[in-house]
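Next up: just one chain, as structure tokens, the form predicted on its own.
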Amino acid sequence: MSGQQFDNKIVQWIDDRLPVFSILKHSAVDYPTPKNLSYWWNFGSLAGVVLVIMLATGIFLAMAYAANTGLAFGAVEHIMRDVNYGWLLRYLHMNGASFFFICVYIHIFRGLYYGSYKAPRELLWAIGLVIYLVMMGTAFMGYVLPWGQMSFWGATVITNLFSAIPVVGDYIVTLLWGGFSVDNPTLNRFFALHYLLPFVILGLVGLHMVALHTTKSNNPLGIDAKGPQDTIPFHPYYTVKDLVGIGVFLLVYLAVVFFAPNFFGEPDNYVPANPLVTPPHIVPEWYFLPFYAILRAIPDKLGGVVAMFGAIIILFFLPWIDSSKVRSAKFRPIFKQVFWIFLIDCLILGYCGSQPPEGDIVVVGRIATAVYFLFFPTLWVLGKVEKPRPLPHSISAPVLKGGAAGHAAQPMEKA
């Protein structure tokens, strides 16, 4: 027996034998959530919505795609011109990748600002970063599938980076290519992996949710809930809040899909891949640009590859690098300034990655790379020397402006 009682007899019969409805009720209805979550907490659920859109559109696109170097470019044009609503499916999928990364980047920086990576949420943070890494691999392989000029040359440049790894580098490149150059076997395996990895992401998201519900949600104050007075049920309070966020998000997303579908794209990718003609400026998708800038900032090829991957791997150690006991930047005045410097630095790196590596851009990129890596030892030092502001006694105290008993029955107005 599930222990839960439902009015619907069919639901009750199923739940007594397979407690799926009890699990959903516990996780999505009764789940106790801090009463002070802001709209910055919407971006996790928004990323989940985009993942579902990407899976659905990707499955339908795969039905009309041909993973062959002689047919791929034409297959994409066939989808755009001949398949019923194929243009819509492709634009939803193509722009969905960018909006997926927008949601995830905001989600990550929100976690950084409010200290959501600190104990006991270290594993939650690590799983989130693994999702991000798998997303990057999936997006890169998806970018190759249209088989335009930027697809081909982007694949050639990025896969060649692995050749810098001593001893095994050339074997890795040959394994990725399926031969001795980017060709038909490469496209085949990239298509297979691009189809598979979103389901891996889905599984990782499930683990992420289990870890979240085990350690409970962080909140803008960065303090733990002291009891029922600090929490409210997830439904209806945050389901309504999420629906508002989804509505606003879809307005922006669909505005891009219908009115500026190629805003995030590269014109060169509407030219069929030609191994004999190199584009004047090979540039990856915008969400890779900060790491591309770090790669180019180091003169040595191996050093650049190590720095690029190190820029992501170091994030896994953030819970132990940050030595402060206080989570939220609201109570850490110096860290708050350092955080905004770090965010601006990432944007500068993105701009540097989008420009040809010449002149002042090279110098700016190297300085921005140094600032990126200096952020982490700075966090450790700040934890030792910074004097944080006093923390409130509970979530309810600032939310309810004194925690008066007369206001306790109106959490929605004050949350």
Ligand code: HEM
Second form
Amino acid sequence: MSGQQFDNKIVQWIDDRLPVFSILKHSAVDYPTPKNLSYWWNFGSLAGVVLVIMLATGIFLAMAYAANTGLAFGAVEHIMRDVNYGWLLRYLHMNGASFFFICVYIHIFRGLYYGSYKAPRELLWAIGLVIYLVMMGTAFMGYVLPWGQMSFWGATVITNLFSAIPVVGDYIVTLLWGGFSVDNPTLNRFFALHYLLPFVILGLVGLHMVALHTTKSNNPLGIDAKGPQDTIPFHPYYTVKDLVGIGVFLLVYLAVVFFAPNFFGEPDNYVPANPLVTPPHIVPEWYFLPFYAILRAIPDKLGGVVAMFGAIIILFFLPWIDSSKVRSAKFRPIFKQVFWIFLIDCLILGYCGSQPPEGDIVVVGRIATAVYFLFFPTLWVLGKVEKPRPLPHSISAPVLKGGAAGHAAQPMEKA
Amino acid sequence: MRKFLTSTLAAALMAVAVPALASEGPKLEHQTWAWNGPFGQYDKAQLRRGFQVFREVCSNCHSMKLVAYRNLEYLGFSDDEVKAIAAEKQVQDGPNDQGDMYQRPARPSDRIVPPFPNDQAARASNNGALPPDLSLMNKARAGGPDYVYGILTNFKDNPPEGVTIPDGMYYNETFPGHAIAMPPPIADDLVTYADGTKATKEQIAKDTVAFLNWAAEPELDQRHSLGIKALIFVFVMTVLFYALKRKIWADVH
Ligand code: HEM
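Having gone through the form predicted on its own, I am curious about the other one (the form predicted in complex with the ligand); can you provide its structure?
Okay, now the whole complex, with that chain kicking things off.
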């Protein structure tokens, strides 16, 4: 990796001793990237941008925050009212969490559609899922910090789930709480972990990048790059394309931060936590809703917890469950339909999770849960029976022919 | 590109529709508020009128513990006016050199002094019901300002057929469950506005809600004006990036 030549003498001197510039040049400048990536490939770098925003705003919030049940709510309001631009820091951080999940969900479904989880990218996919799990833990604990009604009751409901685990369940719950109910020790350990986990995510993102640069990016056609005619250097092509994405992303994100900062929030969280008053509906943050629906779809508590965690764990095995060798849904007519059904099913689950579990919602939630889990065996069968469309010979081939071959004419790949 | 836009739009619509469907409750009439929309700003004269109502009426029962007297300068009160408003209330301070606690008039740096020393005292004076702190009221209820406006204006002297309201409770169409422990707090001509505005019940309600909104979101004016500038900046930046992207990609086929 080292041994590159640089014009600047100081750069050269440093690089001979510590090859940071060589590494940068190798993985962010020269890095050969398929030339047909669509805008769906922007969401990975966008999630990275949000991670940096979260770290930067979070550290400044932590300087004025107090992890104590008697002080936390007031400390957050102190940030909102008295700290210079504290309201901006807090609203960036609070909505940043939602936009982080929006980016990551799009990123994951992009991977599903284009078969990015298949060989040789199984570990890249798995590291992504670990990042997603740690993000969920971080966001859950962050939501507890302002110590409003939803913070307290959300924490109580979710931590209680662990008591369903046989034998060690109660022990785990006591450990999470640091006592016998959600209280000051809980808030303290959640704050400590909420500060720690984002840095764990940062490390995992590093691994994700190493794996990516080893296997290289997938692309909308799902076929391997065959040579230099199929790739372009990352810089300036994808740096500038990522900048366009960042601009559009910031427009949406900042519009929410400045003009509807509580859009994703629950009004109840502006009421200080009160262990004696239970809110009428306890709902988790929107990004947990599909899993909350799966949890409630199973009438048995342990069964529900197993299904909820299973819904994520099963994704780790996707590369081996999907028996088709063809990656991109473009060439898999039936898989394409199944993909959209799965996506809509996840949205239906999210809706069910947001509703009180009564009447039709229970039935719909159960059917949607069944559909969620049926997706996986379907993928296995599909790989055996589906007849894929003919794959183009190379990434440049269909582009050069202008899609004249008929089947390969897809508007998506022209960004 | 077009497919990308339509699917993003569809996803965005879902994101908007799902939480909107999720929040239910009493139907609220939407009022036009001065601060609505990206260009909306508070009307300071209205905030001052609202503060007058709060000071003369609501503050007899409700606290507003997150707002300091000095914050009132934002409504256009002078230093001296704020000092005078604060000095009407006594707060406990100390210990002094003798080690005694003592009472002194409130200062601009003090938070608005609550009407009762603690929740128990507040309940004891209100038939067992606790008048909630109003600092964040407009953010703490679904519907925000429209909800609080509904609470203030939708009292009915006679509940509909078949509905019985317990003693010491009042019928309110907006309140969940309809039986509220707060007596109707406002009526026509309840206050005489310092600026001569006619004090109808609706006017009083609107002004009070505006003041409560400022109490809950004092940063709103600054947030809106900074937001417009930030979005214009990012928009221009994005257009430039896009133009640059077109140029750089022109030779890729
Ligand atoms: C993976 C990145 C992160 C995620 C997903 C995340 C998520 C969240 C969420 C959902 C909240 C509750 C927001 C609210 O209702 O106010 C929160 C609050 C908070 N976070 Fe984070 N956070 C992240 C990183 C960080 C970092 C790196 C720090 C500090 C080093 C931090 C410090 C805080 C503090 C002090 C609060 C409480 C203040 C507040 O409520 O605004 N966060 N976080």
